[in-house]
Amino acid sequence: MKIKHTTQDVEKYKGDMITYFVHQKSKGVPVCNNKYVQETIMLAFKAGDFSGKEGEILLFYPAGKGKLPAKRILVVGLGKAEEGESNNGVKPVDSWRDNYRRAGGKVSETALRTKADNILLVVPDSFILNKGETTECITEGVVLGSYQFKKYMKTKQDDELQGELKEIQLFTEKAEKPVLLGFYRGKIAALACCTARDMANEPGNVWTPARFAEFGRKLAKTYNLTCKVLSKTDLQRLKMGGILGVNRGSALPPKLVILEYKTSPRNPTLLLVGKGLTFDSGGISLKPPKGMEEMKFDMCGGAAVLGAMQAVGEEKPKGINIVAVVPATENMPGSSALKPGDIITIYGGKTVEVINTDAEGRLILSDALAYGIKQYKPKAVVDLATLTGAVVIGLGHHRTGLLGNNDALVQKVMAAGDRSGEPLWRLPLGPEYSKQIKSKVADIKNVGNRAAGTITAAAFLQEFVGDVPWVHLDIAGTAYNFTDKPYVPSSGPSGTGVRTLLELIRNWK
């Protein structure tokens, strides 16, 4: 798919669809700067069919005098500009950012439904966001909304409705620097998110620990990053009992994939850690069969981290070093599998009593966190993991659970989530929760009782980060089957976390 910016005359565009965006008015007809389109909006408004409400669309086929040459014209409603959500009656900027993303997603949704392969979007003159941000968010929305995963669909069904976008153009009258920057930022973020979705959509027999390693090396080669892959032998030498323990039931060897983006030793290092469980059967503590096919998504944290590194490679941010670590393995019930009651030793020497082998994510993350912190001395750490079903019970599929030991870092990550349209909700940590994972036969155990399961999982990870500023994102509810938006699939992986990490990096100070 081609994605490009253009300043060429819209009224000469002969592609499949041109899109305009309009605001709803408190009184009267929504205003479009194209006279021909405005006439049709007027007719639809008088008929009561279109008022410019957020997400409302008007699709028509140009005909008659002064018509545009494109096959279709789409008008997307943005809602009332004066609609208030904050105390002063002004909708927050971050909400408008997502408004424009959703509008972009509506365009893709309509294009796919009507099989419009080549489309052009006229970026609106927004007085809410600057032109650069408007372009950025609409670009994100239309690219993310166009995502499909059809790699394994070898035969087309007669009733297949979805088309496939081949070219997306974003139009502004001038190719001003802020506009071009917004376009490229939106494109880079969206494509990185789509990369993470691709990884997660691959079946467990394809996306293995070795594929994580292969992809890490590919990113390093493409963007001049440094990649190091620790093999099973390396993990044994380093005594990483968490990854090795979880891997014991699998026929596939584990990997620890490390990617480095370096600027200067004087600059701070941000450590990103993503859970790379390529398939999770639960091990000996076997999961129920219903829904187990979704456990190929248990590597979405690792996918998000590598997706973010793809964007880092494209943008090459200044003033920061970034290290990404992905512990990758399967969790299978083989004859050598870890058993409930076993005791393992994590990198650094802390011992863990394994109560439930299905609480495996925290075991592989603990090795990765302890190793990453010791080796790279980061200024801050963020980990992402589809860690607990409890976070889905608590927050549904609407917000990612966030826990951390440093208020300043927590606020930075929360702000990044808001700007990217990936909302977060902070949960508490404290000694009262850590008490629940104290063991009578080892230093700690890998689960407490059922109460506060998301928090006790984070309390477990906290044992391996020390005093380093750290934030944990439990994406079990948002990595797949996330709240339906026009730019997020209604089922399957969302790519959540990629754009939050990218926003954090872009605004790092």
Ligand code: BES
Contents of the next structure:
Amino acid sequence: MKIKHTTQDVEKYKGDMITYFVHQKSKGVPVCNNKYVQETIMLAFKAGDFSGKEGEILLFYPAGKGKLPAKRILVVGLGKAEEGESNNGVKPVDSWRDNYRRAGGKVSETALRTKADNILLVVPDSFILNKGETTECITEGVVLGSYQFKKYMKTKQDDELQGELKEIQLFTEKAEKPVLLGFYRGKIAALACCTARDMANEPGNVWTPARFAEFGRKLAKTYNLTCKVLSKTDLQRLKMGGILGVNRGSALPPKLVILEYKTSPRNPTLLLVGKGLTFDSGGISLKPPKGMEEMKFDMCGGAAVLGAMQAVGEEKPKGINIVAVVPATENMPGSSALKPGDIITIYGGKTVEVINTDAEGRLILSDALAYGIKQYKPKAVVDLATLTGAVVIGLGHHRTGLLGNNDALVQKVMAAGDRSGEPLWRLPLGPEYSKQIKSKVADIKNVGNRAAGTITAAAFLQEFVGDVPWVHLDIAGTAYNFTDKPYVPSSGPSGTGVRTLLELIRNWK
Ligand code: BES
Ligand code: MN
Ligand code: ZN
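Moving on from the form predicted on its own, kindly provide the form predicted together with the named molecule as a structure.
Starting with the chain above, the whole complex follows.
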């Protein structure tokens, strides 16, 4: 798929679809700067079919005097050009950023449905964002919305499948620097997010720990990053009992994949850690069969972190070093699998009594966190993991759970999430929660009790970060079947976290 910016005359575009975006008026017909399109908007408005409300679309086929040469014209409603109010902490500018993304998503939705392969979008003037930011968000939305994973649909008939976008053009009158910057930002963010979706869509028999390693090496080669892959023997030498323990029931060896983006040792280092559990059967504490196939998505944290590194490789941000660490293994109930009651030793020496082998994410993450912090002395750490079912009970599929030990970093990550349309909600930590994971036979145990499951999981991780500023994102509810938006697949992985991390990095200073 080609994604281009253009300043060429829209009236001469001969592709499959041109899109205009219009705001709703308090009274009267929405305004479009193209006279020919305006005529049809007027007719549709009078018929009561189109008022420019958010999410409304008007699709028609140009004919008659002064018609445009494109095959289809699409008009997408943006809603009223009003700032609105801050909503649950999300600022009006940030909700408008997402509004433009959703509008972009609507365009791809329509293009895929009608099999329009070549499309052009006329970036509208916004009353609240500058042209660069508007271009960024619409680009992001249309690219994310065009995502499909059809690799394994080999013998399906054409009429059972949607179309496929071949070329997306974003039109603005002038190619000013901020517009081009916005365009590239949107494109890089969206493609990185699609990369994470691709990894997650691969089934557990394909996306193995070895594939994580292979992909890390590929990113390193493409973008001149450093990739280190720790093998099972390396992990044994380093005494990473968490990853090794979880891996014991699996026929596939574990990997610890490390990607380094280095600028200068004088710059601060940001450490990213992502849970790369390529299939979570629960282990001996086996999960029930219903929905177990979704546990191939238990590597979405790792996918998000590597997706973000792809964007980092593309953008090469200044003034910051970034290290991504992905502990990768399956959690299987093989004959030498970890058993409830077993005691293991995490990297650095802390011992853990394993109460439930299905609480495996925290075991592999604690090795990765402890090792990453020891090795790279980061200024800040962010980890992403599909860690608890409890976060889905608490926040549903609409917000990622956030916990952290440093208010300044928490605020930064929250702001990044809001800006990228991946809203977060903070949950507390504290000694009263940490007390729930005290063990009678080891330093700590891997589950508290049913109460506050998301918090006790984070309290477990907290044991391994010391006083380094750290934020944990529990993406179990948002990594797949994420909230309903036109630019997010209604089922399957969302790629959540990639754009939040990228936004955090872009605004790091
Ligand atoms: N990968 C799961 C968490 C999960 C649940 C992700 C639902 C996505 C959707 C994790 O490894 C897990 O099994 N957690 C347990 C912890 C419990 C045993 C303390 C859970 O949440 O049930
Ligand atoms: Mn589990
Ligand atoms: Zn898991």
